[in-house]
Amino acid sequence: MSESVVDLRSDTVTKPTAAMRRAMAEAEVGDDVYREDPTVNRLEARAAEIFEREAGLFVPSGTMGNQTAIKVHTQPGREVICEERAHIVNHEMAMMAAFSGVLARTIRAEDGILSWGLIAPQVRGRSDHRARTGLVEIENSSNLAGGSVYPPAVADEIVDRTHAAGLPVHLDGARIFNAGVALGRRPAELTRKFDSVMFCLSKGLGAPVGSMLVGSKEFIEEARLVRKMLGGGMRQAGVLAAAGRVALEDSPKRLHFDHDNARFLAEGLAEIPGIQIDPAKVVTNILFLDVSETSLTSFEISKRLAAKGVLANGVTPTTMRMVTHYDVDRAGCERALMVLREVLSVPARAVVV
């Protein structure tokens, strides 16, 4: 990363490492639609092995992975129960309605963490008036809830009770490796009860492109067809899968640095007048800060920061999000705090951006 820019907008902005670039350049390739790309095949097999599943599927994006799973699990006219801030509701372009013909039944939960007690009243069976529940979905870690993670017992109870009700459960595990590091648990331990799991290679793991779906052989065979429907049938995709394989093997080992940097940022932010944040709630690499007492909107602060080489997005007029990743080191975090103090110390009308 250039020393002139500290990019805290997301962990999606990471650049591929030298090892990833070498792997891409040397990748053995074939036509993946014919299932002849050996590098893709090895990535899918390795993902399945790590998650202790029968099969895996390489998809271009997390959104495609989630929406593929929803399509396989549901029927048109059903509802998908999820938390109010779920990625599938807020950042996937209403695709579950447009493609699968299903609606979201959202529930607000503290820190984005659902429980069976919250879900149970929303589960609907056959009715002449109400849509039937078709799927329960949870997100771990919960992006828009500040990177919070599910206690394993809570997630297991949700899956067990949902299965007892005759329904499948999908996990949006875009950052499940971050959750695993925070909890000190292997991804397979956290996810084995779910009917399907999506996780991203292109966020904290740092690959340039791609996500994975894992599940039973039967589920993945159906998902492969849906991927093709969505335009995700790629050809010599091994050049992408090669970077994903490096990310899968190497990147989880260093995610704790990102978590440490996020906590360092949160502790520094808590000391800045006008900023409200609870560092104790920062458990992975995502943090949200309340700027309502600064006399500036988050978007104005974002512009001021960008002018000084620090990138961070406003989410609402009073809230900003920052995300740590391997392209921002401790010095970058220190610089971000210094610049934020500077821009908040200047009266609004005195700044021209």
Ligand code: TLP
The other form holds:
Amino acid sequence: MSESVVDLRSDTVTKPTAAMRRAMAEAEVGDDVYREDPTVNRLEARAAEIFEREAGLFVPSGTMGNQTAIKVHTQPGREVICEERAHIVNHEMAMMAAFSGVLARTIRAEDGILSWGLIAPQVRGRSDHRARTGLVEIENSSNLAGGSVYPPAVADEIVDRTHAAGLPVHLDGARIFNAGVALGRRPAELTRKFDSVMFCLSKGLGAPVGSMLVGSKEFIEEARLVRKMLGGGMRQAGVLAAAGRVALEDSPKRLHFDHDNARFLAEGLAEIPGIQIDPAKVVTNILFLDVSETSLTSFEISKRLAAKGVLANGVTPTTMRMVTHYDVDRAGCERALMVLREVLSVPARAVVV
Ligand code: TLP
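Next, report the structure of the form predicted in complex with the named molecule; the form predicted on its own has already been given.
The complete assembly is shown below, putting the previous chain first.
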């Protein structure tokens, strides 16, 4: 792909930095299935330390991390309560049904942010007719709801009340570092009550591959077995963990640039006739725009943008997603806005000097 392409499809598209590539080349490795890869062991210990947990586990993907947690926490025939737009329901290939034998009990919440008040009526105990709840899951930041974040008190209440009902709570924290930056809170503060946390090294943090699970020693020991069932025992994975470690140490401090760029994009988009977006709702690095008042579908817009070197995905025929990351700078955002105006044949605003 040409260097001049502005790629807003996802924060998964970042290329490893020079520091990551160096760390990968120099990584000390061993067989991680024998727990002998020192670089993986250090990454797992460091993740556990940052999240103030007993243990961590390196997994190849966020999907494997989430599905491993669901498997550990549930048994077949149970329900998993989550928001309607949750990644575990929409983008994980029905794996909770296929692998854990559980059903999603989804709830629609404004901006993807659940509350105990919304969850409570869906929690089911033992019954002769209906499946029992096995797990509650929340996503922070919420991807398909536009990168929205949970107010810490709301998330804490969900976990406390779910625990009081005798159930565990898993956090899909693929972008928990983005949520932390938006809220001015450390990831440990936002996640300490959850039974398990998955976070991604390969999204905003920019590592080429990998996610982490953190939790109690007991949880991680079980998760290690499930990871192996899924074929996720990775042998000399230190070459990947080394890049993940650089991502974990270096990247959180620059995420605010991505958030500023996303807000900049949102403000520019809001001025383009036919596009609907509320810039005030863009608090992290993800934004959704409604294109229903243009004469084109999102997929057509996406194709036309791509022809001019700007990549952004249509999600539904009337909505598109844009995601900022370290491979897109302010000039790239300006270019994306300019190209979108061209594509929609809307003249640029006169610049008043
Ligand atoms: N999200 C991807 C796509 O799958 C949609 C993206 O481009 O945003 N949880 C959340 C909240 C995610 O957004 C993702 C990836 C995952 C889990 C899964 O991570 P991977 O792709 O590593 O399996």
